[in-house]
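Single chain ahead, written as structure tokens, the form predicted on its own.
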Amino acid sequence: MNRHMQYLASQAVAGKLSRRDFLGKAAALGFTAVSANLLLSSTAKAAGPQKGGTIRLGLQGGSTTDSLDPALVTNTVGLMVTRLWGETLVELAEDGGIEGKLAESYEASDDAKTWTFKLRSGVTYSNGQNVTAEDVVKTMERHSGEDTKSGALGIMRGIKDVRADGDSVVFELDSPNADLPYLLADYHLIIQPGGGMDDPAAAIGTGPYIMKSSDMGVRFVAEKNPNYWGDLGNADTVEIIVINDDTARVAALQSGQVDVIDRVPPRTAKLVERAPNITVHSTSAAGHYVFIMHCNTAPFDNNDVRLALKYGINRQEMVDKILNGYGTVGNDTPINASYPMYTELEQRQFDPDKAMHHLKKSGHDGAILLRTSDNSFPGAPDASALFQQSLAGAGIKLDVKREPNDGYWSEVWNAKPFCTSYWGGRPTQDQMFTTAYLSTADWNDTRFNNEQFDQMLVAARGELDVAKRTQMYADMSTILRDEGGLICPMFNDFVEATTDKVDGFVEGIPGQVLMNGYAASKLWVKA
């Protein structure tokens, strides 16, 4: 019987069985659908990417206002449309390591304050260029110089100067980091031809597509370059349509418009699971769904209020109602067990008598205004809405405002001092905290301004022992729990689906969403 499995596992690979026919073939035979789906998983991974065709992809999250400069991107659109033209000195692996990109090796100095990155040879840009070290060094300026909207601007802070080497580039810090890696591996450092000075939005990169066209916050389509050097990029082409809508983008994988999408809202992705022809995949990791408040902006500069907006949050009641159990319980830090050292802290609980204790405490009697849209994440409004009733049981008043879709990651977050929105989360604490709560950092959206939490970050890079360092990173998190602009009530399982007309899909890939954003590159087209 498994012999005759094996046989319907392959032909159902080769195409010439559909899914839906073997799982009905495989009930009858008596394999549950789990034992079937794995036979099937394992049977196409033996047999291996396949080339050509086309894959569709349906993102949620692109506006009208983005752009294709890798040091502006800021959402899901914006990553993997990156990570279809441009590549970084080194990746993050699939077993949570760092891998080299275009950097074949590194090493770092005894102290971990000089790090020298070789180079791969023979590398070129879709242009024909060839990639040289001093392209890596005009990029590292251009995401570090004063002007700069660059989102690793915080990585940046902390790398004293920067200069090539022959074929290598010498990275000096300012201080000991044995993360740097990790760091350079950021999405925004793509590296590009003369660092991106003259036309950062050009496209122009050494990843395994050429951008072919570009309509903001609508349509990507990209070819397969022919001098990629290395072995992603199994389609011909790749498409990436922008719906934003979560009903219109369910809808959309239902009728094969897309092959795959994002963000599948968790109160239908049981539902959505049922259809024969499509597969949910979900992945837990550092992602989180958050409310972000401005510190240094009134009645949020006052921790007496942002602390009675954190008790008057009931987190288990979102996560069974917005994540539909897609996900844990937050605890207004950005880090959970998902981060290498990782200490527990004391769950803050909903407390609507100490809410409105620190309300009365902070003198603050007003309403509070709270913008929001599905933009932001899923269920975003139903979350606010939820946000609003528990407040209410405390004696504080919520509006919430309702805001577009297009243009909110420019207009409202990082901008307005009280909204939704979320992050996908990062390899390390010390990309985490690097990238969102160091002072000087251009995407501190919570505008967390402490020079204890940045002294401690910076001596954390440089500390060696892993039982003082663990400390220092829970005492960081226990800093912002109790004093930072963060209410992060649910970290989100990644919940994503593909139809069978794809294959290659690997779930708990740990980083972004969809293979922390390679789906485009590693998935095939089944024949």
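Quick caveat: nothing in here was measured; it's all calculated off a predicted structure. Numbering follows the first chain given and starts at 1. Compared with the form predicted together with the partner chain:
- Of the residues G205, T434, N492, H358, the one at the hinge where one rigid part turns against the other between the two forms is N492.
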Second form
Amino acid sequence: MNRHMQYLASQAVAGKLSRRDFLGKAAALGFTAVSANLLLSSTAKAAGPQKGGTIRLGLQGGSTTDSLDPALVTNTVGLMVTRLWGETLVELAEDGGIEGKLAESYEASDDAKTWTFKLRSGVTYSNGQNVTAEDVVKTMERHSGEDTKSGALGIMRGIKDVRADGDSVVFELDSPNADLPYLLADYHLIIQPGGGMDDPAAAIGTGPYIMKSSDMGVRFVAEKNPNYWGDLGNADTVEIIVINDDTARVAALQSGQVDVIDRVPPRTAKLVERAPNITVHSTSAAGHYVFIMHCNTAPFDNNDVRLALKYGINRQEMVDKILNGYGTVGNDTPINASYPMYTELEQRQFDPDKAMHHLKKSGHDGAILLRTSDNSFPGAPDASALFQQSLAGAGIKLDVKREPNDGYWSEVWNAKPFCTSYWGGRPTQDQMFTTAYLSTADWNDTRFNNEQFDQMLVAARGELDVAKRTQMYADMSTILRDEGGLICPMFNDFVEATTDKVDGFVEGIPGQVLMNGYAASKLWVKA
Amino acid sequence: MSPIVKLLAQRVALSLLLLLLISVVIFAGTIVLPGDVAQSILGQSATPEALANLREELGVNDPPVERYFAWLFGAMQGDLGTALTSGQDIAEALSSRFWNTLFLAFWAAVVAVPLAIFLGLLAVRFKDRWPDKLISAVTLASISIPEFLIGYVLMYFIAVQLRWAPSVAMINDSMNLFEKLNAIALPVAVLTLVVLAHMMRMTRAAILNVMQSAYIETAELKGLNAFQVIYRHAFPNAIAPIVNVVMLNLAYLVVGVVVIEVVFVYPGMGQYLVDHVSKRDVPVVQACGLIFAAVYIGLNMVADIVAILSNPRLRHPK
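Could you please show the structure of the form predicted together with the partner chain, as a counterpart to the form predicted on its own just displayed?
Expanding to the full complex; the earlier chain stays at the top.
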């Protein structure tokens, strides 16, 4: 990169040159917009975060029926608001590992059944109270009680006992689980004074911001917590506005009313990107759009039929046309590179000849019925039509039946043998497999029943040797790819956008939307 | 009792009766919805014990008539119950949103009503000439386009391109009146375009109707100019139908702005109702239904009262 370009970039970062002028000059010097943008953001990062100002976020997924109680958070707005005022024991790090939040450090017993988390000392809540180990115990009790409505109940089930031990908290598990820290990073498990038993929606926590006003489904305002222990939080004020309408959200960004938005519709993302003051960010994530077959129902009980369908789908075409390029191809396993112990498997390609070969071998003839609805994932009926066409090229007839949106999740998904669906992904392989591919899983929506797979899953959970575990997960993914009932053509990215008023956006942070929910406290307002 | 007072009393009584009947319909309607309330709150994870507990808590086991009267008397005293989803007091949660909706409707009316009547008069004055045709064409076009599309178009040009007004019509207590008006400029513009045609055409038709009368001919023969004839002689006699259509549109501005509130993210009743319908929060839906019905009936009552008062035959009983 030549010196002149670097000089221009530093001028742009210092605000002496507008982004538009910078890009124009860069283009004149023969740089592409992408490389110029990269230089700009790396220069900005070198300049470091700036303090002060107001960051405004326009977010989809908030409702007047929401609550500030972390146990009841179900949507993006709830996640982002909770991240402002509250913190968990540990958190997913930017590299996919685990970093301490309220817990300074943690260690497991050799059998991975007893875990000890040492609390950071001297941390106070926004009401001035000190954080104690009892608070952590109470918090866990509130989320695991029999009558709790907490979204974290499922992950609390394997925990037998939680107790305070001085400034440490000890977790006793039913069976070994090397992934416990990942479970405790769940965004519901915000540590609250007294576990939040008295007033769970009081929004009193240890986060970088303090809530000033909360109007559910409308608007939230938070100000910097002067006593925050860590280095999160650049802006003085964060404002979150709920904008559920796609067009209105994009317009609010374009008109400069908000600085950050989530869920840019892939269909229009390329157009949005053309605006001079806007950058679209795409983060590959664990969410995937799928076609699921019941492995115990004819004709899908024959693995050759399943393989025929898997070879007969054009994955790249799906990513290009359904996601408009904002995604990556899948490989018929729910695991992709966003998982911590990922191993790349050989990619299955679209191969009409192999598809035909496997169908002939299966002895099945006649049409196959696929059910779909827009409710299963955006563009599912279009994706089904594409699938129909690519299979026709292999001489396989697919009938597509469009089901009503209403009741799709109760009448079709997990009920009918072949349909379109969506998975949001989980932070670890263990959680993803346990949720959907264990024979006894709550949501075994492919009716996958494989003894070897089940045994490996339980064994991997207790395995503390990372190399061995990684190999086990690769083997499990291979089994799913070759024998499972899942056709996973694509992983959908999080597509988000910022104006050039803010900087510091990092693409590719694993976890939830908008830099794992930390965009509000990690971005900064440019001077 | 003078006939005019008697008529008014009758009209008010009729409105109250109508509101009462509607309250029955709203209540019965939410009861006959498929599945019961407890089932829709708990969803698929409902266990028989949880269902029984929740039914008990909601008082669903009491006879419907008893529940209806309990609800009605509560509502009459301003107690609309508590929302099932958030446990908030509904009357409290609704009041600020109701005022927001009224605020938006009020300013839309302040712009739309005089404009519609003025354009109506103008159309009559230049009947069948180009101003009349232009006004008709523009207002009919704007009423024919779906309101969300008008909203998006205005948003694109006025908020994104020109930056004259914000695209998100977020108002809150810390804003002064001028800031609030700036915030709601776009939704007010859309609502104006949506209701303009109806009121304008009704004004035009009512005045043209009056213009056929013999006394208009007399006025013209007296040598009054066209505007004076319309303004002094025709307009007062067309007030009743005009007020009628104005009230109907005012009611629409209050109860029919759901789409606009969602598009412009305006914190009014519409968004609140939509969220609670999708969560099957029945008490909130009932409360919103009742308030909307009251607004509608109230405004229609006002229209009728104006019609009665503007009728000289009633003002001067024989």
